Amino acid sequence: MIYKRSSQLFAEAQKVIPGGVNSPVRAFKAVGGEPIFVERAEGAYFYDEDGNKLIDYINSWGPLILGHAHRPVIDAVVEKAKKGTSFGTPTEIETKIAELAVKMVPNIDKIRMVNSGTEACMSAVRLARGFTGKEKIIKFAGCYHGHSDSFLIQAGSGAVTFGTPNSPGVTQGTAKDTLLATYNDLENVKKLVEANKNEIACIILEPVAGNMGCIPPAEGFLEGLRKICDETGILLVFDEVMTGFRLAPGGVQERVGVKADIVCFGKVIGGGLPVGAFAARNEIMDYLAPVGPVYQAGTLSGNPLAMAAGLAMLTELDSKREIFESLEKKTEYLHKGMEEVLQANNIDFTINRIGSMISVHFGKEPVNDFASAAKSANLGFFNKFFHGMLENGIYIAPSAYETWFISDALSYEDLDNTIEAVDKVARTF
C-alpha cells in the first residue's frame, strides 16, 4: 500500500505536535515506520489519507462496539449540537444516562460523569482514599488506569519495595504511596497487604487486563481480591473503562459475578465521544461534593454531545442484549482461524480471548501476568507482522501490549480476509 499523503501529513504534524501525535502509541514508535492517517471511517472499516481501506481492530481503543458512524449514535450527536454544544449547567440527558448505567451495572447507585478514562481512575482514588481515611494504593504491573501520577509507577522488588516513578514529573512522595502487584498472584497481594497494615486506601485493577495484551483473571483471582478486602477494609476499584459495557451489558461484575466497591468507566460509555465515569453505591458517592468533603469537577462533565453519543449507545446495547453473543461468536471465530493458520505454519504463539476482546502473543508460554506478556512480546517478530498485517488491510495496535477490539460491524468476510492476512503473513516468517 502507499502512504505518501499519510506520510506528507506526519511530517507537518511533527512541527507543530510532539511527536506528531497527541497520544504517544500512535506514532508508530513501537513498531517503526510512520503512523496512518485516517480520514474518515464507517462501520468495520478505515478509510485513510491515501484512500487505503483497512479493516480495523482498535475501534478507537474500544468505544466503537457496534463500528463507526453507527447510525444511531451520529444522529443523536448531530441533533443535539443542533441546540448547543456545552451549557456548564445540568440536562435532563445526564440523569437519562445515569438512570440506565445504574439499571445495567450490578451494585451501583451512583455515577458522577468526567471527560476521560484517566480522569475517572484518578477520581475513584481520590474517593477511596477520603472514604477510608488511608493514603496507599495497590495497582498491578501491567495494568495502565491513564497517565495520572500514581498510575505511572514501575515494579519495586519484594513485598515492601515501594514503586519508583517510570516517568519524569513522577515525584517519589506520589510514587511512595503506589505499591506495585502481580497481576494474578493472590499471595504477592496478600504480602503487600500484610506489610502494609491499615494504610491501602484501595487495591485498582483492570478485571481483565487490556493494556499488556488481553489477559482474563485466574480462577479465583477476582474472588481472593473481594476476600482480601472483605477482611481489611480495603475498597476494590474495578477498571472497567475497556471492559465496561463491553464483555457484557454489566461488564466484568456481570459477567464474573464478583462486586467491586468503586468502578471506573470510559470507551462505550460515551459511543466515541471523550467520555468517563465512576460509580458506586450511595455510602461511598455521597463522600463526592457537593454532598461530601471529597472534591471533583469539571466544566465539560456530562458535556450533551457526549451524553446524547452514550446514550444512544448504551440505549441500543441494553435493549438488544443479542449483540453481546454475536460479538462472542465473532471473536471466537477469529480466535480459531487464526490459531489454525499460526499452527499450520509452526509459529509459537498464545491467544488470550474473553468475549469481544483478543491478543497474539508470540511465545509458547501462557501469559498471564504483564512478565509473561514481556517474556512473550518477541517485538521483532510482532513489527513485522504489525507491518505485515497492514499491508493486506488489517489495522491492529500498533503495539505488543494492547488488546484487539471486536466490533459487530465486522462480517464474517471481514474475519476470513484476516484470517487469510494471518495466514500469507506467517508464511513470512
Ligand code: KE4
Contents of the next structure:
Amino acid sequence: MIYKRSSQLFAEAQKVIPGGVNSPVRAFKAVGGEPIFVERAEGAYFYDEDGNKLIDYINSWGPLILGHAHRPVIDAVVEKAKKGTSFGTPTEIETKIAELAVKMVPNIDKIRMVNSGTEACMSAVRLARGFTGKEKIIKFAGCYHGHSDSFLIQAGSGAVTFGTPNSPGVTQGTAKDTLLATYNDLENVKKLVEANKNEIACIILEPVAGNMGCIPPAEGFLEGLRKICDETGILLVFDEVMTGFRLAPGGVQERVGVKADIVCFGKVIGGGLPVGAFAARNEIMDYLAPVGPVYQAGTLSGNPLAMAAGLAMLTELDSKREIFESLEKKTEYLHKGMEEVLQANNIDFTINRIGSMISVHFGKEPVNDFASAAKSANLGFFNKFFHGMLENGIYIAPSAYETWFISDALSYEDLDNTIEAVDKVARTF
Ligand code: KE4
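Having seen the form predicted alone, I'd like the form predicted together with this ligand now, please.
Below is the whole assembly, all chains and molecules, this chain first.
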C-alpha cells in the first residue's frame, strides 16, 4: 500500500491541529506509523487519499452500523439541510426521534439529546448526583465514558479510597469523588460501597465493555450491580454509547434483561452525525431543567440535521429487526474463521465477541478486565497484527484496547478476505 498523499496531509495537519488529529486515537500513536487520510467511504469500504480501498472495521468508532454513506440516511440529511440546519427552537423531528427511542429502549420515559457520548455521560452523572443528593460515583478501570473530568481517573492508593487524575488538568478535588472498581468483580464493588456508605450517587459502566477490547459482563455481574443499587438507592447508569441500538434494538438492557436507572447513548443514535443522549424514567428525567433543578443545555442539541440522520438510522433498525440477526451471523462467521487460521498458525490468542462487537487479544489468558487486557496488549503482537492487516487492505482499530465494529454492509466475501488476511499476517508471526 502507498500512503504518500496521507503522509503529506499528515505533515500539513500537524502544523495547525494538535498531533494532526481531532481525536487522539486516530493518530496511530498506540500502533506506530502515520495515520491514513480517508477521502470518501461507501458501504464497508474506505477509499483513502492514495487511492487505496480498505475494508473498514471501525465505522467511525461504531455509528455506521449500516455502512458508510447509507442511502436512506444521506437522503434524509440532504433533504433536511435544504430547509436549514439548526434553529435553536423546538422542532417536530426531535419529538419523533425521542418517541422512537422511548419505544425501542426499555425502562425509559424521556430522553434528552446532546452532541456527544461524553456530554451524555457527563450529564447523566450530574443528574444522578442531583437526583440522589450524593457526590461520589463508582466507575470501572478500563471503561471509557468520554473525556469529562470525573472519568479521567486512575486507581488511587488505597483499594477502597478515591482515584487520582490520569490527565493533567483534572483536579484532585474532582478525583476525590470518583471511586475506581474492577470490571466483573462484584466483591470489589461491594467493598467500595461499604467503605463509602450513603455517599455514592451512581455506579456507571459500559454494560458490555468496548474500550478494553470487547469484554462481555461475567455471568451475574450486571444482575449483582442491580441488586446492590436496589439495596442502597445508588443509581445504576449504563453507558450504552457503544452498545445502544447495536447489541439489540433496546441495547444491553433488552439483551440481558437488567434494568438501568439512566442510559447514555451516542454513535448509532446520530447515524454518523454528532448526537449523544441520556434517558431515564420520568421521576429522574423530570429533575432536569427546565422542569427540575439540574442544569444541562446545548446550542446544537437536537438540531434538525443531526436528528434527520439519527431518525433515519433508528427507523431502519426498528423496522428491519432482521439486521441484528444478520450482524450476529456475520460476526460469528468472522470469529470462527479467524479462530481457525490463528489456531492453524499456533498463535496464542483469545477472541471476545458479543453481538456485532468483537476483539482479538494475543496471549494465552482470557481477557475479562482491564488488567488482563493490558497484559495481552503489552505483549506487543497487536501492533504487528494491525500493520499486517492494513497492508492486506483491512482497517481495524489502531489500538489493542478497541473493539472491531461489524457493519451490515460487510459481505461474506469481505469477511473471507479478512480471514485470509489474518492467515497471511499470522504466518509472519
Ligand atoms: P464521544 O464523546 O467520543 O462521542 O463518546 C465518548 C464515549 C462514551 N462512552 C463509550 C462507551 C465510548 O466508547 C465513547 C467513545 N468511544 C471512543 C472509541 N472507543 C471514541 C473514539 C475517539 O475517542 O475518537
